[in-house]
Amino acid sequence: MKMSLRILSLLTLLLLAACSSDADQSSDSEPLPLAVGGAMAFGPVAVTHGGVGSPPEWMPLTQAAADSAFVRLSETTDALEGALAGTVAMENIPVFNAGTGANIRLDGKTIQMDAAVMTSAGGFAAVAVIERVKHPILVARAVMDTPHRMLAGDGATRFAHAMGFADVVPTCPEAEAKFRQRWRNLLAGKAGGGYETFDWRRAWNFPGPLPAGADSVTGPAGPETGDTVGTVTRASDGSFAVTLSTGGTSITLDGRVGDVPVFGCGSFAGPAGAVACTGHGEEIIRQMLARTVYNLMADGLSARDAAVRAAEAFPAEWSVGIIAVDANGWGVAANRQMAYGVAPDVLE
């Protein structure tokens, strides 16, 4: 049965790719760099992303995270448990901008993270600008068991430690390298996100001064890779869940909150499916993007078509990636490269 489902899913992928190719040839718009999906109408499903901009070389990592989510789904038949497993796996991998690999802020010290969880039964919880924890996604899950829906800043951090989460600064050499690259981009006027013209020196709001030597970092500017990481799942009982975790946009003021913990923006789940987004958080918030994609699925579009439509409509100057799962299958779309994983692995 498992092999038959994989063959069916592979044939569906090929058919969708052919149809997409025909549509692209008849359209004046540029095709998306990533637009895939397929039918998978039976059993548990997990889809992961490593953040828009993450290179294809990271696909084994996102696939391993999807496999972890799928194993947990199979063990527990709980959509949220599966989604947590997928995102925790990526928080443990330093190349991703979440948990262990979360971005270091411009002060060279602060690591502020956001995370959110949601189920198709309506459960939602989030943490914003939390510090000194390794797995913010698990803290968000713990918030779900409180009377609240979001905790932020020092309160979120103290709550995590009170609940038994270790007091650790989740830094690593990969994050240090990204920090140096971030300063090169900022000084070269290639920071993106509006920082090319924004007077960030005047707006500096970190507790201390610029980190020693940062204002004279030399070397070529270049792109950063990776953003928010996320997992969407469907359990064998047809329920859905989504988890999302991030170290934040690469260059921000102290205390910036992106789309991840904002209800309906970075993630959404309901009876029609689950959606996780990645990309330029401010624009994702403006579009309430995850809820927009979910509404398309609720109106009858497949997970793939809903993700593609939303990604195509996203302003081309901003990066975006979307993963989704519904009762009949899954979909992935992005206007930049993006590593993703699907389990069961339809291309295995």
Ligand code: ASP
Given for the second form:
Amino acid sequence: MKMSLRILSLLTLLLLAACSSDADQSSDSEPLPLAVGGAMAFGPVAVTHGGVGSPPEWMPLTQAAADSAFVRLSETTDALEGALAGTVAMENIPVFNAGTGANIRLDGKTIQMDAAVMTSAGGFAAVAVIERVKHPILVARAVMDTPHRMLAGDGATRFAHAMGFADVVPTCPEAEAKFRQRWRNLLAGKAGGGYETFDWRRAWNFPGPLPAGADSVTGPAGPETGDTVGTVTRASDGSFAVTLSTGGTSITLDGRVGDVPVFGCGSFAGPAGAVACTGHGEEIIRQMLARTVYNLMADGLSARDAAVRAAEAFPAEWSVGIIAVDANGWGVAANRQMAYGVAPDVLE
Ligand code: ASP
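Now show the form predicted together with the named molecule, given that the preceding structure was the form predicted alone.
Now the complete complex, all chains and molecules, led by this one.
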């Protein structure tokens, strides 16, 4: 007989209560703003993040996405299906820098997105600098059914449309507001990410000139958030998966590819668990961060301790957030604030 979601959830929570949860304890070394995790040794688990820098007020959104993933995991033993459900949910929400809310580039026109999927069985596929789709994560999933691992640029966009994904430029008022904020920060020399000193006017490589009026944008500089989205899952059969989707960093040259679609960097899954990262993509690539966290878990560290150790080792000047799940539990760590969700819900 099919076990209902409620019974499954109850059983998991009972087991959770019997286990010694270490939620909200920070590690012995330099405390991180976010270092949580817990034991969950039975049944499906989903953990989501809304990008490092995302505020606590977004926790209901990341929690709802984790719940969506968990509902899917109660219907299937396919961990990837659950991970897709979590990330698709966040690609639909304008505040996140993925899908609907993906960053508008400095030219004021283009939106280029990266996404990747991976399973513990070794499946991996990604899209890079894809345009004109609402759900890049589903296109990455579709790439998995081709003989290839990654499609990029116009080829990725045309592939998506050939596969029946609607030809839409995913934008919204939230993304427009972030675009204006970005220009204010750039002109104020407070863009971060190396752009304070980088001669970006000389390197300008967008097809057209600077957008009209860009040079005269006024207003105070203000904080920007990462808000890439990711989901890691463990299915009831013990398999793992990860999905990761982003509109990229706020201020970049045309064609920039971050860590998200690069194998072993933004995400990784294997028999020991699944990992998703967020933060300064260039440094995440240099550290092969997701694979590094995974290796720590494969060596016996818990998901929480592996995430915490890697986040603590990340250079403090760069933002980073990590979510992970293993056979015994889950972990979340970040060196800035970060909205996240865990299902079954252990956060209340
Ligand atoms: N890691 C992403 C990138 O560099 C950005 C983010 O996580 O917010 O594209």
